[in-house]
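Here we start with a single chain on its own, the form predicted on its own, put down as structure tokens.
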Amino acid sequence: MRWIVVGGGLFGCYAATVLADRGNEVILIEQGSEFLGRASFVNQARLHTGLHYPRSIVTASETLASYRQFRSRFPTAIRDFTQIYAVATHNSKTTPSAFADFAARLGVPTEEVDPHRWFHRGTIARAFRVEEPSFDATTLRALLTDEIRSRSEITVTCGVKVIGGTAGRDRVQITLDSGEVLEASGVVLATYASTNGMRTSLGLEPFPLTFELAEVLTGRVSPDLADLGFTVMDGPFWSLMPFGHSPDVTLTSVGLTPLRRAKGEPRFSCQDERDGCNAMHLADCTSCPVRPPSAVTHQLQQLSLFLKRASSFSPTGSLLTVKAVLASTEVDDARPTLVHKEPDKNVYTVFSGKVSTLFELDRELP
């Protein structure tokens, strides 16, 4: 069969290799100039072990099941360091004992440590040393690019946009902005924040998604913090951790990282000031000349409330992208991975915000 995969992020690239492994001809379409250039790169680079989801044991278990497989599949992309999970004394949605019980049920080893070593007194109830590394998106890009380029079954088309198409029971047509029309037996949509735009263009119902224009702060820390990561649970708190293999760290905040929010489609006021950025074709937010003001001042203030050595973090810049979340999961913070097949069409939509669940595609794609 001939398949079209739309989206050259991590999930789109891996979907292309899965389909090729099964003897299919694959056309991989990416609107940017390289793979893993948007949401696959602009994030915390956290390789989840499930501990981030104490209010959704289903998400946590799903994530943990894929974690070891990811380490085995991409060992050179893993950055290990000392990760400290800390439960805040106030305003946490999870109690310290509940988090400890959750980690035990999940089967992830934890070692309790003295929170006063790193945090101001009264801010953290309990702290735990855990295993949770980061991944390096640049390394992943190189690995997947080499693999895809070496596969004769996969044809790569970069720098073009899908502007529409039709999907029938046995045949799919995809129209590109170059005017070319591609035909295939099936299509995989792996476009993350552009999911609803792509689905609508094929005459499919949109998913119930909410969107955030998210800012990931980057910076450097003093040598004594260079191999440490901190994650404060569970609510409107923050995380500071190494950014893959780079010398940088990322600072994010549940409450402050989202600069703008939208429902249904990724529609933000800044798009009115920029041509070519819409729900179907989101432009690069990091380089955008009309990007919203940074929340760096507020993030630094929040960091200083908790971390004794907050002044050791020096911001150097920020990365922006559009993040998508299933609206139905906002209550319990669940982050399921969806591989949705249309009941009467050979169309698969892949949606996930966690790289470690990549291998759901091995089980769900035909």
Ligand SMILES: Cc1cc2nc3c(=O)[nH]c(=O)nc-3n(C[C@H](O)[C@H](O)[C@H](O)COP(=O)(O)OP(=O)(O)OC[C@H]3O[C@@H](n4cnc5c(N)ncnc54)[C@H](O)[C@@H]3O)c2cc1C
Second form
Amino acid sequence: MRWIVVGGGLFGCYAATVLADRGNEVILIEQGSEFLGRASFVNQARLHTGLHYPRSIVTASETLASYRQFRSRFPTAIRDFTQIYAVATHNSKTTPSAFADFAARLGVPTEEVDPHRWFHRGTIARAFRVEEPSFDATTLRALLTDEIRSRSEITVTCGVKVIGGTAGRDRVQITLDSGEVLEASGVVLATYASTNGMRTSLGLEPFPLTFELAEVLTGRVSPDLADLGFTVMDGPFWSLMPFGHSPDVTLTSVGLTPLRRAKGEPRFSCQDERDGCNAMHLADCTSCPVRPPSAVTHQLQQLSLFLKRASSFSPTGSLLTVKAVLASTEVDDARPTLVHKEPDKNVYTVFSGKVSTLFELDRELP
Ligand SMILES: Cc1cc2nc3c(=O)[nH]c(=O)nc-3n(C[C@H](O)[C@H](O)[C@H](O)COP(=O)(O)OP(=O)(O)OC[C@H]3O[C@@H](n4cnc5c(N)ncnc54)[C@H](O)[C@@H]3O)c2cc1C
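Form predicted on its own already given; the form predicted together with the named molecule follows:
And the full complex, kicking off with our chain again.
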């Protein structure tokens, strides 16, 4: 069969290899000039081991299983470091003892450490050294690009945007902004923040999503913090950790990373000032000349409320992209990956919640 995959992020690239492995011919279409340029690059790069989900042991256990699979599939993309999970004294949705019990039930080794070594007194109730690395998107991009280019079954079209199409029982037509119309027996939509734009342009119902214009700050830390990551649990707190193999770290905050929020479609006021960026087609945010002001000052203030050595973090940049979340998982942070097949049509929509869930595609694609 001939398949079209729309979207050359991590999930679209991997979907193309899965379909090719199964004997299909695949056309992979990415609007950018290279793969993994949007959410697959602009994120915190946390390779979740499950510890982020103290309110759902089921999600945590599934996440741990997929973490192990991801680690063994892409060993060179893993950046190990000392990750400290710190339970905040105030406003945490979990208690220190509940977190310790949860980690023990999950089976991820933890070692309790003295929070006062890094945090101001009174801010952190208990802290644990845990296993949770980051992934390097640049390495993943190189690995997947090499794999895709070496496969004669996969044809790559970069720098071209899908603008619409039609889908029947066993025939789809996909229209490109170049005017070309491609035909195939099936299509996989892996466009993440543009999921609803893509679905409606094919006459399909949108998913119930919420959107954030999300800012990931990058920076350098002094050598004493270079191989450390900090995650303050469980609520509107912050994380600071190595950004894959790069010399940078990322600083994010549950409350401050989203600069803007939107429900249903990714519609933000900055789009009024930018040609070619709208709820259907999102332009690149990091390089956007009309991006909203950064929250760096507030992020630094929040960091210094907790971390004794906050001044050792110097910002070097700010990455911006649109984050999409299934409305139903906002409450428990579960972030599953959805692979949805339209009844009676060979149309699959992949909506990715987190990177390690990639192998859902092995199970769910035909
Ligand atoms: C701020 C932020 C922090 C996050 N932190 C983490 C984290 O720490 N750990 C974790 O596991 N997950 C995290 N995530 C989630 C994770 O990044 C995503 O689940 C994952 O990267 C999505 O991959 P994707 O391939 O589906 O999407 P993307 O990487 O966004 O790929 C979609 C691709 O589709 C292309 N595209 C869109 N429309 C069209 C079109 N019309 N024609 C052609 N191409 C098109 C885009 O250019 C893009 O390359 C985070 C996400 C964000 C935004």
